[in-house]
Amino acid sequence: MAVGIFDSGLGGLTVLDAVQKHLPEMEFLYYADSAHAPYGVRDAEDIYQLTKSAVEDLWSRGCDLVILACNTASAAALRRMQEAGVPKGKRVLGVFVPLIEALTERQWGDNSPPREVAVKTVALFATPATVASRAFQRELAFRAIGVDVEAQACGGVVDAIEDGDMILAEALVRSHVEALKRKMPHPDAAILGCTHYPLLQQVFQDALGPEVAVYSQASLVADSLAHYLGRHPNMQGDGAGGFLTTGDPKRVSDRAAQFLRRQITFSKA
């Protein structure tokens, strides 16, 4: 039995690591579309087609449930895929939901009208494509009113992380936080809207200051997935776990080992 976890590259490994710790008995099939990474600089149609192809591949491998552990794919492709209809017995879910649940302190099944919440100003750090989609603001507006969101497109951060250049990645984060603070000097909260960013959560926190609540996705997604599978145990699938990539398996495996500090072996998708 395996749940599929999809990302354009290695960022989703932060989600995988968290859900494996939360659900140690569960098998996961991780799919990295490394040949086409990063998605954050692609247009919406390109992201949709690439995401759709990868998800369909995971479905064909027995993963009835696929998690888009990629904010860019969740922003640009998820709603369109769901509206187009998915095969019977299959599901595809994104990673915005757990963030918004945590930020607004309400469950996703709560369909009452939007209401005021404690957080009034939110800094959103994400890829250029996620920012351009305005998907986070749209979903938040269904649940809360009176929240001012200032988005900062963090160009170059994902590329630096994927290349293993954490010094450059940290410098870019500090630069992007400074750019955000020029527009919103004192946010109540910050959303790390990319699954690569938890690797730099402390850098974001230090640059923002201790008074800013920083929301990172990995643990929130893990909790949400555990609750979902508890309600839908039939969605655990019958496929095998493992690691797949559309890129060079050796190179991706080496990067993944640096990423999670443990050996991971990818096979060609």
Given for the second form:
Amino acid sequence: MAVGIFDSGLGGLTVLDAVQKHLPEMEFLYYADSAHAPYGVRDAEDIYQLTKSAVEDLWSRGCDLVILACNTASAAALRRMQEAGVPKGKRVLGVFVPLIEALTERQWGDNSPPREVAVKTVALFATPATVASRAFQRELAFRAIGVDVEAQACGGVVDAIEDGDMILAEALVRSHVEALKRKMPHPDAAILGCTHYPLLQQVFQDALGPEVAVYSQASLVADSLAHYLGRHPNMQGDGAGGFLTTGDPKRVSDRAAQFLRRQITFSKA
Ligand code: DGL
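Same protein, different condition: the form predicted alone was shown, now please give the form predicted in complex with D-glutamic acid.
Full complex below, order starting with the chain above.
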């Protein structure tokens, strides 16, 4: 029995880690499309095709439920995949909604009209493709009014993380935060809208200052998934858990161990 967790690379491990702490009995099949990462510089069609093929692979390996632990894939592919129709008994879910529910203080499944919320100014840090999609602003507008969102496309950060160059990644984060602050000097909250970014959460927080509430997805998605599986216990699938990559398994395993500080062994997808 395994739930599929998909990302373009290592970022989804931040979600997997939180989900495993929340649901220690549950098995997960993690799929990193490392050969095609980063997704954030690709066009929407490309991201859709890559995401679709990875999700279909996870379904075929016995996962009934696949979580897109990747904002870029969620932004560019999720709605299109859902609208095209998924095979009977299979589901694919993204990572935007739990984050927006937390920001707008909504309960799971609250479909009431949009209303004013406490947070008025939000800095969104995400990949170029996620920013270009405006998917975050769209989902937010369904739930809240009067929220000013300033988005910063954080070019280069995912590449640096995938290459294990954390010094470069940190420098890029600081410069993207500075660029954001020139457009919005005092945001109430900041959204880390890419699952790679929690690996640098402290760098974002330090650069933004202690008064800015930084929202990251890992624990929010873990809560939502636990709720979802509580209500849909039949969605746990019948496949085996593990770690798959389209890239070089040894290289990806080494990087993953560096980030999660435990031994992780990827196999070739
Ligand atoms: N972790 C992915 C996300 O949440 C990174 C996308 C990329 O590969 O650029 O957006």
